[in-house]
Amino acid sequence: MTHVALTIAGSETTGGAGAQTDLKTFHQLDTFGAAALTCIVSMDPKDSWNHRFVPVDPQVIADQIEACTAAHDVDTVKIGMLGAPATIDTVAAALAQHSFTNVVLDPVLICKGQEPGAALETDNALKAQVLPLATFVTPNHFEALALSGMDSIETVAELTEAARRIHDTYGVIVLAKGGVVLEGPDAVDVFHDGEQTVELRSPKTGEHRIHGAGCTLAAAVTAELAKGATPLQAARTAKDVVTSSIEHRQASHLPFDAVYQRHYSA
């Protein structure tokens, strides 16, 4: 039997992140793909491509969950962006009644959309509810400062030391990434499990970052950990996948591009 994964995020709808990159990552990497959506994110062509941001109502959130898990064996989950208190007490309390073995937690931090004081609410809420339900987390530059309490973070020894102080301070796997923040040919991240600390090192691809390019690597290590995967192993594939995932970017008239999966092959 296929192996299963299931994305709590949200819809991204010009597919370069959230559910739908999360699913197209899955199917890469021959893992069946379900998603119970937290909101509905729509970048707006007249304002800038900022973010229109309309949460998911809890209850919907609970039923999407309740039919993900009653279809399907999961054992691992994928948690992307939320973006509001009532969604997250909603997914801390389907967390807490399934235990599932793996949750994988994308960090989504101040949520783009949101006015300044409801986004630090949902990042607090974030941070106490949903957190200490992890098993492995992928914080990027920002995250990694906001979860660490370091105030910079500018090598990859600073990195280095970021994962460890999440390790301690959450008791989950990290893999916090440096991507094009830090200096250097190489876009470098930091797997550490508390036992052992792993440099993940890939050629840079330009100077800018890609959408979708987190909830990729995520999503990556989601798969990997449903197919029974180590979390060193999860963590070098959703290296190779969002390596390759961003060599093959896919251009449109976003200001920006996006990754593109297709082109991954093990």
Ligand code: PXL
Second form
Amino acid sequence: MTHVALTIAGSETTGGAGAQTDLKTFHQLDTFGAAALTCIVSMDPKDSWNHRFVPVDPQVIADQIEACTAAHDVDTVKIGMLGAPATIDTVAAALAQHSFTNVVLDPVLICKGQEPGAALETDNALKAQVLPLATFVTPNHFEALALSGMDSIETVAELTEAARRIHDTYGVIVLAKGGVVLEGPDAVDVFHDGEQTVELRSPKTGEHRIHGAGCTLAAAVTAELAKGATPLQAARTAKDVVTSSIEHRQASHLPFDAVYQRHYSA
Ligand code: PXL
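Output the structure of the form predicted together with this ligand; the preceding block shows the form predicted alone.
Once more the chain from above appears, this time first in line as the rest of the complex follows.
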């Protein structure tokens, strides 16, 4: 039987990020994708594509997770954008209830268009309630600063230090993403599980961020873990999936391109 991967994430309706991207990635990696939506994001073309963010009612989130976990034997979940303290309470309670084997957290801290005050409260709740229940976390440069408490991360050595600190504080496996922010010809991610530290590199395809790359990475880790890969194998495959999805990116009328997973093959 095909392994199931569940994402608990927001809808990004244009298809470039969020649950839509997670499901495409799960599908491309031959896992049976299920999704519990936490919020609906519709970027506003009349307002520089800023995010219009609508949280899903906490009871409806709980109902979706109940349905997915009753329908399937789920042992691997991905957590994407939560975006509101009440959502975090609900998801944290579900994680505590189910004790999934693998909880992959993409710690999406900031959503354009959210109020800064609300975002801070949300970030603190994510750190206090969800991160301790995660087994694997995939911070980008900004999130690595926030989670490690470091003042700056400019080199791979500093990214590695951030990954170590996040691991030591929260007891999670870390895949920290340098992306286009660190200088140099390669996009470097650092894997750290407390014993091994491994740099994953691929040549940068440009200096622009591609929409949905972070979602794709975490979703690919999730799919691979669901199929039984080790965390390091999952990270290596995920890096390849993201690289392919960026190479085959989709242009649109948005001011940035979006990942497309369809051309990845192992
Ligand atoms: O890429 C981060 C992200 C995750 N989830 C949702 C999003 C975005 C960014 O737009 O809208 C729902």
